[in-house]
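Take a look at this one chain, the form predicted alone, written out in structure tokens.
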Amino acid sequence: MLTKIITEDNIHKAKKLINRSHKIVIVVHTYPDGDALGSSLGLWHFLSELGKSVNVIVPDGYPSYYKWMPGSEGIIVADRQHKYAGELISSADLIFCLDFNELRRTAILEPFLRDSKAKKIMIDHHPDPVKFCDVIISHPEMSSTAELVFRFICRMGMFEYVNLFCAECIYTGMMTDTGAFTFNSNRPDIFFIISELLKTGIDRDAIYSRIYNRHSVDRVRLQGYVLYNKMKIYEKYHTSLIALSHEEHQRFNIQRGDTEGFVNIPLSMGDIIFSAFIREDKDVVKISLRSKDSFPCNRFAAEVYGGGGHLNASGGEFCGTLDEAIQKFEENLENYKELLVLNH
């Protein structure tokens, strides 16, 4: 049996806006991950069994690897198909808002959800959520938004309309967020999920493979280009950063996702507590942050670049130079020294 983390108020609020609602929207954050995209179109295949109109919304693309997930081709992606993606937003009589926790980091979308008279529900597990929705459903002690989209859908007594579909985004989802189970997963309730969505017929060892399995020649080339020339190593705190260029990127061909986890590599080795990736897009530069232990990356990531996440997977953005950006993480790394220390 599942623990009842969602209220009771949430439950009952949050069904009772369903069942008066004819168009439906479900939105997530700007470059949406296997979470975002999984928490939302399981709740699609999950709406759309219940008769519902319903349309997902993203703000710009998202990796090649994802597209095999059911309901995919039917995603809306903003920044193709913007008037459209407005008309939705302002015509839907309840809009779901999945996997972010204020406005600001739906980019494109941010004006239409502002504009929009529906009813809305959050349905995230990122701390210190915005107060813009009717119903929050916030719970940052989850594994993913995918869990609690799966835990909505039970808590309001309606397993039977997770079918096969349904199931297979809400796994992805899962286990994206948690690295294929390698972190964040230690609660005996995410095993019992996965043994309720195995029920329904998902190959587990497929969907792996189409995630993981899936890279393109480029993209290995990259990761050994990355780990022999660009990881650096500071050891005197227990980190390691990796820094890529714009110019890089057109050198190996990056697609969006190809850089997917790089930031995790340096963890494997014993004494990195603290990992960076900072890469530089086309107007901004992206920070991605993980951390071992009980190293806050999350607070760094807010203090240092006014980003935000979980205790050890983070990132955030910086308006200015890449070697700007890598300055300011090194110059920061003497504030945290205290807390990048070996557990062991």
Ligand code: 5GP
The other form holds:
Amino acid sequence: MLTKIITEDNIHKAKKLINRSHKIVIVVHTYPDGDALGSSLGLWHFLSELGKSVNVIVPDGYPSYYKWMPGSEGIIVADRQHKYAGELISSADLIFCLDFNELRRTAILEPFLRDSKAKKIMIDHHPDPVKFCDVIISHPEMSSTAELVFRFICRMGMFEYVNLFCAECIYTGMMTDTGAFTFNSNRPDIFFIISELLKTGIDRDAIYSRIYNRHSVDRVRLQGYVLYNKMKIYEKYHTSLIALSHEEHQRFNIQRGDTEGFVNIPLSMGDIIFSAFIREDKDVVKISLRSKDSFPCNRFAAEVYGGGGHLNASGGEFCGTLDEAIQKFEENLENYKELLVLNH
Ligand code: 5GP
Ligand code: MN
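Swap state to the form predicted in complex with the named molecule from the form predicted alone:
Let us now look at the entire complex, which starts with that chain.
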């Protein structure tokens, strides 16, 4: 049996909103990851099974290795279909906000969401939600938003509407947000949920392979270049940094998603507990942070770059040059030196 996490009140309110809605939209955060896509497509399959008219809208593109996900062909990418995304949001009577908890995270969609009169339901697992939704299902202790979507459906007593496609999407979200169940995955409920998903016929091994074993030659060579030439180690702080310039992105023909996962690699070293990956985009510098144990990389992201995220996985954006972003990172290590210590 699954422990009851989502309150009866939230389930009651959400169910009422779903029942009376005809046009539903699901939105996620910018640079959609496996959990944003998995949770939104999982919910999309469920609501479609209920007979609802529903669309998934993402602010911008996502890595090609998620394109196998059932339902992804219908996703509306707002920076390519801006007008259509706006029309769908303004005519929706219910909007699900998945895997983010502040409107700023929806980038190009933010003005549409601010103007929308639709009721809104947040389902999310990031700390400190901003209260812009009518129903807030926010549980930072959960592995993923996809896990919450599964719980949401079950708590409404509708598990029979979880078909194979829905289950594949939910599993993908849970898997990618836990590094294939290597962190944030100690609660027994997670494995109960997986066993329920397996009953629908999902193939865990195949899903793992579709995400993690589909790299191009270019991507694997880039990984070699990055680790050999670009990784900087700050021994005193048990920290590493990889920074890639816009010029390097062009030189190596880097596509969206090609650098995904690089930030985790330095944590495979026993003496590294904090890892940063900084990449220069066209108009912004994007920061990705990861940590082991109790080092709060979300605090670092918030204090240094105005970003946020989870204890061990966070990010932010920096408006300035790549060198300035790196300098800021290095300067702040000293402020965190008491926390940048080995526990083993
Ligand atoms: P990633 O490094 O994969 O882009 O992001 C890791 C985590 O940090 C995710 O949980 C994501 O939601 C969060 N995150 C990434 N960028 C930002 C940001 O600019 N602002 C906030 N608040 N969170 C972010
Ligand atoms: Mn997530």
